[in-house]
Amino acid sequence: MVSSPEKQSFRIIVTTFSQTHLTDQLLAWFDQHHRDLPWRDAACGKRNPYRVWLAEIMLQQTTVTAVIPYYLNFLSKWPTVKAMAEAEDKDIMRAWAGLGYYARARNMVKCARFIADQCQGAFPRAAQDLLKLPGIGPYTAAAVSAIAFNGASAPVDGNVIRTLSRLYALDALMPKNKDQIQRKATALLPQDRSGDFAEALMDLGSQVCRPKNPDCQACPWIKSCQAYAGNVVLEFPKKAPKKLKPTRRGWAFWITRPNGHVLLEQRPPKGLLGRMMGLPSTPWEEDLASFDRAIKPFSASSCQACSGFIKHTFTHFHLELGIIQVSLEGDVEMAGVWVAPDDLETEALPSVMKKAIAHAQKS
């Protein structure tokens, strides 16, 4: 650890140095070490904005490895924004199932239809115009503008926050430091390679300046990084203490007819897992309803609780879900759709419902 006077002196040197060299160093590194990804199918500024937008929507809070097969599948089904705009909601949700954060898919379809109907099928070029579209926030707007059109925008995601927080040893706590990071990133923008710069920062954070095991010796900014100079890389970015996630509980129902078909219902269009298919369930609340209370609507049927609970974590809470098997004696009419067990995999089922179905089937 360097002393405070030494660290202050070092920071002055780094600030002067960064104004002329940091961007060139990053781009030179990127030219040699960039990732080959399916949405990087042309030079920045010459890419299809639909493909850039689709990838960026999918990549929000999701890993590259998880996104690639979904991205390729979507392109095969809906190769243009017009094709997506004309698609049925249920088909989009079915193709999205398992990718998580389902509001992204609903907003994605709204955006595609807006572009097709109100923008003559053409994406706006400027970030401030992209921001006016449904489901597009500051990061996605900046990314599409920079990567598809070489617009003068600097998208800031988690990788960028981490990398620049370490480079400048920024003490502000996340997420309050985001505006500060935005100013730093914008100041580093090159005049003619903003798309490459955006992807270079993403790749540097993903490949080198990783959260727990950064490869500092491979970093083009090692001589300029203030966190590295102070031997405090893992202390950045500064984060506020995490709030404990609450746990909610509920029952899901595996309801079968005599022919073995299973009842699925579609969740409401708004809210968690909106428009997704799944097993009927009780509300997900802090206190679990008793078994007798849960099966009251099925008092004339055979009901049995599966042993154990499935566990699933959403962004804001943990879920513990018990499964109750309900065997109907006749073809009772109920709201929802009846699906043969072999056809369940073709439905738009979120991960939590796939877990619930697997638990019911093995019990």
Given for the second form:
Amino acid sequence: MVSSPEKQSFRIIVTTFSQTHLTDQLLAWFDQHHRDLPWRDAACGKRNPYRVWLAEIMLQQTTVTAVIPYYLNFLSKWPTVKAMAEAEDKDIMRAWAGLGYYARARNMVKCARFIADQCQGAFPRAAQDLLKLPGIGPYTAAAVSAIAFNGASAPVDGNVIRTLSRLYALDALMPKNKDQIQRKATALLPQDRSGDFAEALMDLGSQVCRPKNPDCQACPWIKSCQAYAGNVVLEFPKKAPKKLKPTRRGWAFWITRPNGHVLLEQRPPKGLLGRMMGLPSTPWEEDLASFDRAIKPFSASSCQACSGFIKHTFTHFHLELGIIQVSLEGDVEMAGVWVAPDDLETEALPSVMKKAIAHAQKS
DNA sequence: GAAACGTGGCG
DNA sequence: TCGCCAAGTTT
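The block above covers the form predicted alone; next, return the form predicted in complex with the DNA.
Whole complex next, starting from this chain.
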């Protein structure tokens, strides 16, 4: 059956009207529930692009609560993209330590240097151009363009996926539904206020359309939400079943010289905890090397295993790490840096290594 | 497309 | 205790 042209245009008008309605409802809600966050220091479109970008990089897969102290510290150390571009890698990694996903920090500096050296310190305004920069993917490109420049882009993050999946009862599995959600989000863009719209949709997802315990009664879209109407809100978004995490095990070494200094190594520039500092360690594998085998390189020294082991969970595996204390008799030369215990806190140590160090020091 | 890539909080 | 989850990008 073919619709008449009149019928089609009528449908387009109705669709457009209801989308406008949704957009207006969302923006009205946003105006009443505006959150005061450190990076929201001016109206959308009038923000400092460097600060917007810095916040968006940090907020990738990371909660607002975790980001705030890091954001403030970075801004105080490196107030401009030029300042960050001139920073040393080591200082960036130190300041990022504990925030996780360290490739973000490595790409961030790379991006800052590109902006400073190749773009006269000015961020591109269009999402399409931002997308070419290191560490900036589809989400961040759209977010920076919308929030810093009021560009007509709709960032789609986990909040947006969840909220729109519920609003339209979208059955597609994450993350295959990304294109569909992107089209829905773009269709809802207002004529102006793209930046407010971006923040509004993400705020709605994080504060109202929460993963668990959503507050549907507070939602401006309650009358339009298909999942709510069907009483199946928690069934969206549809997700593939999670894979089981394997457990890997290893030994880390607390190696001290007679003066009490301890040996740290910088990890390789890519891969897990890349470019961060840590205790020397055996590889982390599913089969644990025996104590005797692990201490072979230190056969002439006194070696003692701390009781128990530390547990830590990464994105794709659990880790059980045993700690072996090695007390060297003299100032043996070894690859790495010797650090006084009091100076450990200033090193670029990821959380798992801080945990291992605490375990070694209390044993 | 799938896997790698951190961490801390919450129920 | 433990699985789930949070403002994704890269390879």
